[in-house]
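Quick heads-up: it's one chain on its own, the form predicted alone, in structure tokens.
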Amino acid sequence: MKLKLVAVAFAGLALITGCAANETTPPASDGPETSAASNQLSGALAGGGASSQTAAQEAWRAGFQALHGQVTINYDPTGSGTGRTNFADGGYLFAGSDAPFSVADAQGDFAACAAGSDLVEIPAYISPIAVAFNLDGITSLDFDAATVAAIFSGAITTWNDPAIAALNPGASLPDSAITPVHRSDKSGTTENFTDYLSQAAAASWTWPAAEEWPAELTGEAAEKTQGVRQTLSTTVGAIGYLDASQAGELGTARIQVGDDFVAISAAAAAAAVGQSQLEAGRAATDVVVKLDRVPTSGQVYPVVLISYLVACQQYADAAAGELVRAFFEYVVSPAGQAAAASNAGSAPLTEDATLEPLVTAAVAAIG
């Protein structure tokens, strides 16, 4: 794995590592605390964003509330922007993203954070970003970056141009119009996606990687993952983006990479991840992953999402920080994270052998 480690960083984490574990009960290696204090967990647990989490979200709370019948957790799938203002705000006691807080804005204040306490984010849902679309007949496309940009940008307009009939030699492209659709809302599956096409596609896609979509362009908009689910179920010519384990029926594009042509899955995304280096400028708790997307090997699916979920590292409530490791530790566990392997086909992070004790030694510190 290629994945760079800060040691400054990673010393600083052992260090905030064990003074949380003077204070609390550390977590069992192999999953979720077990203790007789965590199976008297009790009180609600208020959270929200990311709707890309939807399905894994589901299962993670399933998993924790069979095991702290006490305790009830909420997750709001308002989207990453929503997500992180109302975490910011004090709304939610955790948040799910797509995107990170930026390094500023992660080292600013944070309504239910302990004064001067350090933000946490961990990247616990990796998943492929499907392009994904509705055409009779036809389950599967190859696409390169660069046609995908121009479909999206408006230069590709038809699904028999010859740029994907070129791809696609013996496809059935109809004569019919294509309606690309993108999200309506702040998204961090529009800057996972529109990054991917600035770094992949930057001689034909000339727009930041941004979670709200060019004004410029035209297609139709829909809001949340849910919507756009929506709206290319029920449009036929339509193309879109949306987490993989919301593709549904729908029909999906292999991309390419090198001379291969590489179709979604969540090994392919685990090794998207795993050549990729951590941000750095962050605390160490604030463990944020700088996506390569122009891989050069057949193995990896580039068009990929790292979902985080937010915390405070230190609570002004020590009753709220509690719950909110004992929810964490369960979703980086070998059971959180098979549990949403298999209910959103994503990659499991206990496989990754030089970003999961980071992730854990993360949710370790939170108080």
Second form
Amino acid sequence: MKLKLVAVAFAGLALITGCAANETTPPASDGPETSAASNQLSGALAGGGASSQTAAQEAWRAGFQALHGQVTINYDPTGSGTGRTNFADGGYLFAGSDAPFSVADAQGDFAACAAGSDLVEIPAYISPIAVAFNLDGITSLDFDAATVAAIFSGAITTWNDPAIAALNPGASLPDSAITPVHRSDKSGTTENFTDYLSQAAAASWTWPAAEEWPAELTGEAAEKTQGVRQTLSTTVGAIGYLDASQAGELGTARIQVGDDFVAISAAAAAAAVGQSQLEAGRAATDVVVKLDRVPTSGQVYPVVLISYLVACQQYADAAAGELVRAFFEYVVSPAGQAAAASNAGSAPLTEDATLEPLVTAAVAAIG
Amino acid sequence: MTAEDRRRPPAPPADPRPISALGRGDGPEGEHGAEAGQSRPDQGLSSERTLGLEQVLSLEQALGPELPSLGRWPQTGPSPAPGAGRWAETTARRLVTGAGGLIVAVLASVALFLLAQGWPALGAGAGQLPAGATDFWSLAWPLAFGSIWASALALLLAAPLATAIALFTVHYLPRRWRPLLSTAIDLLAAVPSVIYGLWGLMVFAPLVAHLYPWLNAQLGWLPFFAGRPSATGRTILTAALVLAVMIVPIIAAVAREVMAQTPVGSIEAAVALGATRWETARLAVLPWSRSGIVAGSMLGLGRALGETMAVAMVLSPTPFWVSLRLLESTNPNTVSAFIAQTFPEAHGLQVNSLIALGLILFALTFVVNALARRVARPRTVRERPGGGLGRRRPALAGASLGSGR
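What would you give as the form predicted together with the partner chain, now that the form predicted alone is on the page?
Complete assembly follows, chain above in first position.
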């Protein structure tokens, strides 16, 4: 049993260092440090928060524990708000959150952190949100933001509406009713989707970005990503938004950017983050992206969800800091991002040349 | 005096024995009847009344009325042997008293917990409540409406069906097939609600979704069926139908037990008058079991009110929504489903407000149970045919039980 574990750990390690060696940019200190620490790290690391990260966190836990068999990682998908609260109260050593702490809150006190410590926030999980639909024989449709907003606000009710037909001259659209499906629970997916609509279709979408679907808008509601997926796949004529990795056999929309229509891809999602600006007024370790939802050109898919990992720059308990740093280093490493990409369909952070060094530096500063 | 004494002994044969013996051949009622006969040797009532009374008493026992206080039992049973027997007697009494006290304590602690933890939420303002509510009552009342509306619909659908099932089992089905159907019904009652939820979501809702446009076209002039029918079928009517499927076995099981205790004398009397099978059911079985059916329905209603998983999985809810329309995508949520869906991500006062919602649900089910108790213990029971229709019988509850001893 023990022998087996050690063998797995070595195999995993060989894989990691092998991968890292192929990369051109990793910091020189990264490889040897990981291998040196691998036999010493032990303990339990409790975190929790955004449920959007659940699949990625599972991949990260499995990958990390293969490297460090003595470390136990628990990620409790309680939701972003609870995750931030518990992190601030010291219940979690790290948190996952679809929304970062506000600039003011980020300067507050956190129970697990050393006095005067900065906050570390890294966009660890970047995932495109699919606008998916169920129509017989149609796998792709082109939409602009105004049309998507009109469908989800109930202004457009049939598939052969002139607005949709104008964008899709070749498609044979049925005259059936559209059933828009939204999330009934609080969700980072809803927040990012409504954020996109409120920025890109400001004229027709008057509701602010929020984790809960606007209460004035009625219509079909389903619980969690799986509920949306289930409803979409059993209902012809339904349209909804969900994590791209869950879209499966459903038809997906190409979103208009400038004059082009951009299909979902990890690269296009990463590009949306890469083109965005960092939010000003934050510490160097507090890497918060201000997503630009209205790019004007390029292969950029603007309906993207960013989920952050939150930690202290300096922990009151040094051993905890070491654990968190090792875990975060794995998460942002090529291997960690690749594991999340294959398990959760996220866009690897490593594809973004501007963000990646910032994130790596922020993680290295954890102590 | 002597002449009278001599004339008395032959009187008992006019007592119920021969008639009630007919009834005792038939399942559980025999035991109850015998028990009641044994413990009540001093009854000085007419044969018809005694028979009816015994049956009602056994009905009372089946439905769990107040039992006489435990202290009285040793007087009628075999006297306990000194020493070990007495010890067993006291131990048993303490154990069962403890069990009885425990359930009261648990109930009280749940009520206290709900009150203490829910109280702060009543004054909560905007930003502190789930679903972006501005005050507690604007959140609570649509949910309470949803719970009551869905459960009432379910009961409306389930009660007639369950009564028909019970009547069929007891009155129409050949005796040897009865255990089979009874077992099937009892099995249905044991299916976990999450299974019903999955079935409702994946099979039933898409199925009935095909029916809703037709209902809408035919009955759209009724406010209930107006609006735009849902394409997914995840409406409050579907939820109510799934709830109905869940509570049918409960109502049917209770109704079946009560119907099985219909006095054979009543049935025979009806048959002797030339009643057909349906007329017998209408004249003898249904009047007899009315209170049992109602009590079973209230039990079912209680389950429907508290049901969480099936509703949470099937229904497409919208917060703050109150509507009587049955076929639309936009539906009111229920209290229990809302609590289950919101709790995992709730924090601070939101948790308190969910507990306060729990308190409302608790109160609702309490009211339903209280109603069920009232109905299950009728003030008057209709006489069976031939026994003087319209004559009213005094209350038969604990009071008369106690006075009989």
